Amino acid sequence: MTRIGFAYNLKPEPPELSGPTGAAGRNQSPADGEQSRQEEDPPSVSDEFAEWDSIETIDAVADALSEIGEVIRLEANEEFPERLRAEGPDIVFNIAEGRYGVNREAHVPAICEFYGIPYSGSDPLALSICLDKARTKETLAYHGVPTAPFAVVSSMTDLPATRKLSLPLFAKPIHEGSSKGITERNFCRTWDELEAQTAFLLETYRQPVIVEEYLPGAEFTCAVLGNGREARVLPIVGMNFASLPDGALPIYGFEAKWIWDRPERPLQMFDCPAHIDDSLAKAIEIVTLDAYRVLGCRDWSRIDVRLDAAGDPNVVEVNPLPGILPNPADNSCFPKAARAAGMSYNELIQSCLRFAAARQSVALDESPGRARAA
């Protein structure tokens, strides 16, 4: 049977909190002081583990594994070198986000290439490139993959570039993911809101900011599985802004995915397949195949693409490591996409480790009979 090493960050027990949790009960509200749209002020507790997993995720994943092989637990923290050599799996099934610097998305990648052993998901330096919004930004530009003008302040005295720029303009950490750090208030009409949540965010996230010309149309992401010729992007995940709370901006931030979405009012934040016409999913599709071609990823990502003002798409960010939450009632696009395609979830799990074992010739000991993912 294959042996197949899980590699993951487990999401720490929150705090008890005071007061109203819902669905951000996990991560941070915005910056200390600033309002939610909501009646109720968010609670205020740290987003440090916001892009790690939860244990119901956890488990659900290594279960679709195990229908394929024996599933090994390898928890991404400082004994993961160790546990990994002395292991030994055929494979490594990974969705470790890591914790430290800016290539924390590429240590289990690295380590796995160190000791030679086969993994899932993109290399260390499509990672890495991928969690610098500026490196992928100028990957995507050379190649001729459209995305919205830019620059990049890492301290204050860097701020006249952005002077190139059209208003209005958004700002954001340029080594965060899952939202960290992007809130209404990145959302800048003058120069003058732009300094001052670029000193923010300086302050407050220690790392450059991008600042790129805000974009107004309507948003997507793409989930995307495969390699080569075979990558295919699921059903496309169209963004309802209009669920938003009166007044509240066409963003999908922080609040919007992490304080505004409760269980008890969910957010019916998704349409998928997005209503669109075949000409414009046409257009959405090239352009998110060009980009993970251009920035190597490989079995799976999930691109964010938004309109321009001529309604032209552009590509927003690149996740190699796409979110995978289990349950149909978290906002997770890429088992949404995947559920709109045919997909379960244990298909979709199953799907990506087939593509990372054909694409490096490791042979998959299934039992007879198991049925196979599209």
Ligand SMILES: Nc1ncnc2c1ncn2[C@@H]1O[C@H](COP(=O)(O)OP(=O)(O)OP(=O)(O)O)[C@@H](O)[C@H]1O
Contents of the next structure:
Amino acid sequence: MTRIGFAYNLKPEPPELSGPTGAAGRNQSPADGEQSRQEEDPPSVSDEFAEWDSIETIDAVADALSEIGEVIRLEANEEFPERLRAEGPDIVFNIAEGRYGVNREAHVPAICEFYGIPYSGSDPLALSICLDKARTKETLAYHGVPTAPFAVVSSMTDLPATRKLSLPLFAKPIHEGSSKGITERNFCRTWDELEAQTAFLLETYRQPVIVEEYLPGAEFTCAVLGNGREARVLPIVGMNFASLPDGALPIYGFEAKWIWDRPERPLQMFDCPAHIDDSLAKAIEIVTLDAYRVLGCRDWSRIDVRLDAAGDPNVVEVNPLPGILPNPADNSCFPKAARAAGMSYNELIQSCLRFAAARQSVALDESPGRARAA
Ligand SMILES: Nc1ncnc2c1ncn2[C@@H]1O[C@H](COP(=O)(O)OP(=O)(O)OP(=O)(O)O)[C@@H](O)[C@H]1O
Ligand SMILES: [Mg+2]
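Write the structure block of the form predicted together with the named molecule for the protein whose form predicted alone appears above.
Time for the whole complex; same chain goes first.
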């Protein structure tokens, strides 16, 4: 039976978050900076582990994998390298977001490569590039994939570099995801607003700020599955900004993800398939697959796209470790797109593993197994 190592980072339970071994030093950013700014509270660590997975997601993935092999849970903690080496699985299914620093998403794949163990998903280089929004856009622009013009501000002395751009602008921390540090205040209509928000982001998130021209059009996110000519875009997810509170900017940021979308009053944020005509869908698919290819993504990724003033799709950012919440009520885009394509959650996870196995000539014997505890 195929032995499938399963690498993940488990989100700690809330009480642990405030403990002394909590967030210090992780991700180079204080958590929840926006709330601390708006309410003048001491920073909480409530979103410090926002990208790590819940036990519900981890169990769901393990269940899916257990239908096609023996699952060996390998939490990506300090013991991961030794455990990986000792277990020597045939292949690792990787959803680990990583612990420290700007290359954190690359660590598990790099350790797998060190031991010569096949793994699913993108390689360390692609993961690190995609966690740097400027390097991502440099790569896209070099290859002619449309993306908004931008400048990087590492300290306030770099601010003049933004003057080549046209207002309005949008500023964001360069190395974050899950809308950490992305609120309506990042939309800057004037140079004064840009200066103030850039200073705030530099101070709060302790990392460079990327300043981009604002893309005023509709927004989509695209789930890609497969490799080479087999790579395909699942039904496109459209952002329904009309579901945001009156007067809100059409931005899928911190407020929309973490404040306005409440279990008791969920936002109807996503249309899947998006309500667009075939020619726009085709144009979005082309830039999505081009971005996937030039960034070296493998097996799966989720790519955010927005229309510019001319109505042409531009790539906003690329997520080679897509969110995969199993509960349909959680509105996770990749599983939603898979469902619209007629794939169950288990089929989605298994399909990703099959693409990874085929790429690395790992035979999956497809006989049912049983999940083993960590
Ligand atoms: N140049 C831009 N023009 C207009 N809106 C933008 C621009 N860049 C980002 N946004 C808005 O901000 C949102 C969050 O930006 P982005 O996707 O880069 O952040 P993220 O935190 O990495 O997202 P995710 O949660 O997908 O990981 C986008 O979905 C979009 O609504
Ligand atoms: Mg995004």
